[in-house]
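A lone chain, given as structure tokens: the form predicted alone.
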Amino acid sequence: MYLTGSEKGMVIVMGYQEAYDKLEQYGQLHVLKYYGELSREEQEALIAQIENTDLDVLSLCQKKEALNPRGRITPIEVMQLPEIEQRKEEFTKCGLDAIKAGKVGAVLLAGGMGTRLGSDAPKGVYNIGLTKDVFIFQRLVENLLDVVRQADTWIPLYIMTSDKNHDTTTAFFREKNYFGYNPDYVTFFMQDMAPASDYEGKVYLEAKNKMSTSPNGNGGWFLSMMKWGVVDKIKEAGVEWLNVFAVDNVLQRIADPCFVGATISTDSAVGAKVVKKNAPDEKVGAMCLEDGKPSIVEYYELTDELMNAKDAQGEPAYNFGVILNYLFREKDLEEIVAKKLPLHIVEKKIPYLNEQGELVKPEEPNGYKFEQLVLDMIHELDSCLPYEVVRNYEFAPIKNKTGIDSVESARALCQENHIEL
């Protein structure tokens, strides 16, 4: 199923006197550089994008260094796989009447390309294959098909893309029929883009007619939703729950119902799924509370003492790592988005138009790029439920191309698990 921008209610109104005030008052008016070169339908693509881009965002880079101050940072218990395990039943039961009675959507982050594993294309559709075709995309949506086959009914799954790949990603999963899924229960959307900008604040051009931008991070994607109009379409099926995962883990289990009654059975307002470290400084982020409340420590703000601090058992205490995938209840989300995410800046590098108007690919990062985060979205929520799954049979993530974390690993990682290549 698709949106266009008329069912989105998102209807160009800006002329170039409007554009040209809105960059003025943020001090970009350099965007305009090659407005007379272009053709109509660039110079109305560019006001548009002028239109729909929160400028506001730029500012923050005066002040990078006072965003987003972390709390005192403690231990959260995690429900490990002993207990899962004696409780089962009891959870798959509790799961499996939520996703029976329609209550449970899934949502495929899907916004990326494959840059890194050297493809230009979606970052879904790359092949692991080795004796036959094996998409990324077709390997969690057959993960997904499981508990469809499990429930004996179609799970509703929203799938987000970026401009960058909204239209080879659709046309993608119309070529290959879905993989089987029902496409009466597919719903496609964008993900709100961020503009990227130099260490000044100043936006880059990618294009004599396009401003530089990124996907607004991992934590925007309700908020998008909620633009496109699948947050009204999610209230008339009468889902409750969300479990929203990132494309590139080809083993995570989707919709599980073990997990999706464990966290509606403790009441937890969020369920994460976590994974045993396998090194204090593994780079993954670590469940933990923040003043008192859920959060996730990223790899790279564990201090030493963080590292090394034990729980009551002995333990290392902040050993579990995220694997972005996350149950939270629709309500809930709606009440997150409306107190408005913190914005983070990471330091990227960004391709764009130097001063002969030529594009330019830097080897080193070169500016920022402005990002909500899913972590930020859990803090907001007074409770959250741990999860352990096994690490070998739920995490094959696929950022590289080769080494650590890669398609190489994925697919030995998939053969363990005797899925066939």
Ligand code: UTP
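Next up, the form predicted in complex with the named molecule in place of the form predicted alone?
Coming up is the bare chain, nothing alongside it.
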């Protein structure tokens, strides 16, 4: 599905005075600084943006330390490789049955800005090939095609983009003929944007008629799917499970029958693929229980006590990191969607208009972006199956150009897995 310009356009209901009042309420009247210089269309675009942007979040950066208090962290049981190996046949059969029955869909989270990679293009169009073209999107589609062949059925693929990369992403898929995927089974939808501000919570301008905005994090994916009518289609089609995954892990298995089967067989509301951490202080979120409910503790929240804690077998108690590959039960998502997820305030480099009205692209972080995260959805659910996968087969994230989690490290892992580059 391709969104037309009018579908993306916003209906403007607000007038100038209401826009003024809203800005005044949130202490953001500077947004109208250039209003008198703008053409009529530009003025309308600005008013529409003011109407459609949640400015409430801006006030939160004053109390950001107190925002997300944590509960009591205790270990969670993880389904580890030996058990999975033992039950592989049973799980795979259960998963394949669900896939063949059309009950499983895949959701690619591709709305991020990929700033660490340093390319202005969407991350998925990045070419990691050495002797031929191998685009990140292509690697993901090829991984999913393995399961399409195994199950002999198309798996619906939903792709989340943002205002910043929607047109380039959809055009790229069309130009590349969806890398062999059936376009009838591909649906694009867009996530919402959030304002980006300076350290005092004053929203930046990125043009005289535009507030700086950035995608509002990967936590809003299901709400955005609802908003775009995608959830209605999912229900019509009988999809019951959604495998949500990140754009940047070029080795990950998507709609993996064994993982799907394990999650269904254990009657879990969500399955979370995890890898054994390569060091106690590795920078990944670790699966845990928080006040008795499944959760993820970020690496920077792990105290020495938690880092050194051992389980009954004498192994580190918080030893399994999430890789942003979750299988959610759709009906549970509908139940939790009304709950507000925690808001994360992240320091970033934000392009802005200076006093002279010129656009500046800062070299260093100069303010905050406001995000909700998919991992916070786990804590809203009653049960979660942390499911171990072999790290070197399934985890090759591309965050940076070089070094850890980079194009270089992902290439080496692809080669280790005999993927031609």
